[in-house]
Amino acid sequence: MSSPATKQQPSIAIVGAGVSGICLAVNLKRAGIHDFVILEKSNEVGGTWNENTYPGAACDVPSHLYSLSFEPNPNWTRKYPRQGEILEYFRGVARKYDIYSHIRFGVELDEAAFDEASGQWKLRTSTGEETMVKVLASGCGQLNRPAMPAIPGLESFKGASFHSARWDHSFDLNGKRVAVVGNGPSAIQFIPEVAKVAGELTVYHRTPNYVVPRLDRPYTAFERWLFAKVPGAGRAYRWALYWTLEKNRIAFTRGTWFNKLFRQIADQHMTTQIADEKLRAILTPDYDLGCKRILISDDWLPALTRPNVEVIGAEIDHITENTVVNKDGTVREVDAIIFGTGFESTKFLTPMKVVGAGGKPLTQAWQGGAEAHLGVSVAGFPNFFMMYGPNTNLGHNSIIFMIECQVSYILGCINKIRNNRLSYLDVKPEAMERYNIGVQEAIRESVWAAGCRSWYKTEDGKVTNNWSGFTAEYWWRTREPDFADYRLVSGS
């Protein structure tokens, strides 16, 4: 499984050529490490930005912050970048650093098992190949497996049906009767676009979300000139964006004045955009702001007031060959059903099988919910690292900042293994437990621990996805590995 870029067998395998995988790969090369391979199930780099091509797809983090710190882009066209522009940015980074030559496209990791005797991971891929690597790094992320609701009769539907992350561009929505199930971050982006062309659009809206203004706009020619020509202008703007968003973490602590301020902003946004009191009642949440993801949009609420759009607050009972039936018995004929129902976010690394020391599967280690030391290392799984792992998602800032922190930390561990000729290093169970107790204690003070259901938490209520504090704290804790937290095993 040697990559085209290297004659030798790779010593490092990265799973996924998304943002995390590209970031780690580039930093490995910058550190002089070239013996790695990337396994990518898709046909192109970009991860979520390669897969999510639905109309209106965009990022909810400002473009100058949703980019790698070492690879600024002065040419972003607007404040919040669209899917195509983001994808081209990461393709450009991959081309610049010759990452493509390390990638095996169309290859998925089926199973990884750690061999203590050799201190290596034995990998088996979807193509049937087997190989051994010293280090295994996951860049799968949290939002890569679409979640489909178990609605009775869905399999009998004769029209078009698809998830937003698997958009069917061959189906013409013009003039069609379309049903959308879900109202999360993806749905609020594609619904305004679908509403422009559909004959009838019915939005099945189970649990409302708080929505605040996006205030998106194109960058002016002068601003782009400034970012490109004035030394330090882009970096200063990036830092201003970072600290502006960083302060918003205060809003996710229950009872703070900032949380109440955000609630007022969301309520005011709703009042000014939705005049109909009945519709407003359907769209207004009854839980703490931030318990579910806060959505940002300028066109979602206006789209719901279009004459061809109907919002249904009742739950779906079942689906027939050409209808959607509510629990109240209401029947609507539709030509297409689009699911904006999110992802299996708490099932980290699904569906690959990861088996650690002593033959223990990762699924067994995570029976009570996924957890890791700093979201990166799992006790009993030596030389295995994750990016965008458990409890590293954010509600207030750029995930790319977190990924860069994790990559720096992982590089520190890889250098320790290589420079000290270690067979492997393995985070101590007590260090991981101590860390996660602290994370969960801090989360209990946050809005994420409130009573609503969200993709941040498991069915039994454990918050497995979100980081508990400020990103600056995470940077401080990951700036370099503390090897007192690890068991270091020397090579023979």
Ligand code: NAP
Given for the second form:
Amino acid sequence: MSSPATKQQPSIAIVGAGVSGICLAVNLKRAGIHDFVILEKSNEVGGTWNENTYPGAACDVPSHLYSLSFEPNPNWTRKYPRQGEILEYFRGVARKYDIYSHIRFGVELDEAAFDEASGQWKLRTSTGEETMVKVLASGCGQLNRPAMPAIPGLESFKGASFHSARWDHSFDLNGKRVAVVGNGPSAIQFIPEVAKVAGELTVYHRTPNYVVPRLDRPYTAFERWLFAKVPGAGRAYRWALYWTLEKNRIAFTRGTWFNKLFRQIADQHMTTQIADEKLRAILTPDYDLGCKRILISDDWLPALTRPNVEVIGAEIDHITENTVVNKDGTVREVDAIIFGTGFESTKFLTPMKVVGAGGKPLTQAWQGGAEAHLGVSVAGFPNFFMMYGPNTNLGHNSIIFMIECQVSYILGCINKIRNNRLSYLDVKPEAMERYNIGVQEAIRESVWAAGCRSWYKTEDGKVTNNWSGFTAEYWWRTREPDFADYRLVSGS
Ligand code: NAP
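For the form predicted together with the ligand instead of the form predicted on its own, what are the coordinates?
The next block holds the full complex; its first chain is the one shown before.
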């Protein structure tokens, strides 16, 4: 498997050409490292922004912060960027740095096994190719495998049915009777769009979520001129956005006044937007704010009050060839079912098979739930690095900030391997354990550990997805690798 750019055997393989993969690739090139290949299962860059094309798809993080620090874009059209604009931004970055020529599209990594003797990873792809690389980096993220609920009878349904991350654009929703399962961040973005065109829309709402105002708006021509022409204006604005969001981390510690303030804002938003008390009762949560992701929307609650929309606050019992039947006995005939049911977030790299030193599968190392040192390295899996790995997700700030921290840390490790001609480096189990004990202790104080079901935690209740603190702390801890935490093995 040669890197298309170099036509040589690559020394680094990156899995995924999403935000993380592109960010690492660009930074490798900026550091003068060109012998890498990116394996991408789809036919375009952008990852989540390439896959989630549902109507209304947008980001909850302001555009000037949801972008790479070294590639500011003064031309963002609005405060909260929409899917098409984000995808175009990342395509532009990939074009600018000639990343496309490094990508093998339509190729999945099926299996990676570490060979201690050579200090290399043996890769096997979906095309059956096998190759050896020195470094393996995952840019798969946490939200790339759609979760479909196991509802009895679903397979017998004769209408259209699809997941929000696999939107069927060929299905015309106009005038149709549509059921939506779920009310997470994805569903609340497409529900208002579906409600505008569907004949009848039934929303199956299992657990209520807190929702706060979004206050999205287009940037004025003057603001865009400022960002483009006044030196430092865009950067100053980005910093202001960063610190505005960063302080919100306080709200995710249980019992803080800031948490109570957010709750008041959410309660007020609900009262203002939903007049019907019965509907409000279905939509109002009773767990700690922030335990599940806080929703940010101005048009979701009003959409639920439209005459063609019904909200059912009970669990689905089963599905027949043309109906959805609830546990409370409600039966609704539908033409289509749309699943906004989220992702298999705690399984991280699956179904990829990753086998570390001594033939140990990653699934075995992660039996008690995924964990890593700084979310990046796993003991016993040398020269293997993750971006947006375990315990690096956020509820309050831009994930791109975290990804840039990880990329810089990984580059530090790659440079160490190359400059010191190491066979491999492997994080020490005790360093990884010490780090994770600290993370889990901090999480115990947080709202994520409160009683609720969320994609942040495993079935046993271990929070494997979220970073425990402020992003500034994560930056500090990842600003350069501490090689005392690693076993450095020299090459022969
Ligand atoms: P999600 O937050 O996991 O929500 C899934 C929804 O489906 C929940 O309401 C869940 O109910 C429901 N559900 C799952 N199985 C069900 C079943 N068997 N019966 C009834 N309901 C069921 O997934 P998501 O909305 O795709 O969002 C995932 C993450 O993607 C977000 O947290 C965010 O990080 C990212 N995202 C971001 C944006 C943005 O920036 N605006 C947009 C979309 C996604 P329960 O709560 O009862 O489990």
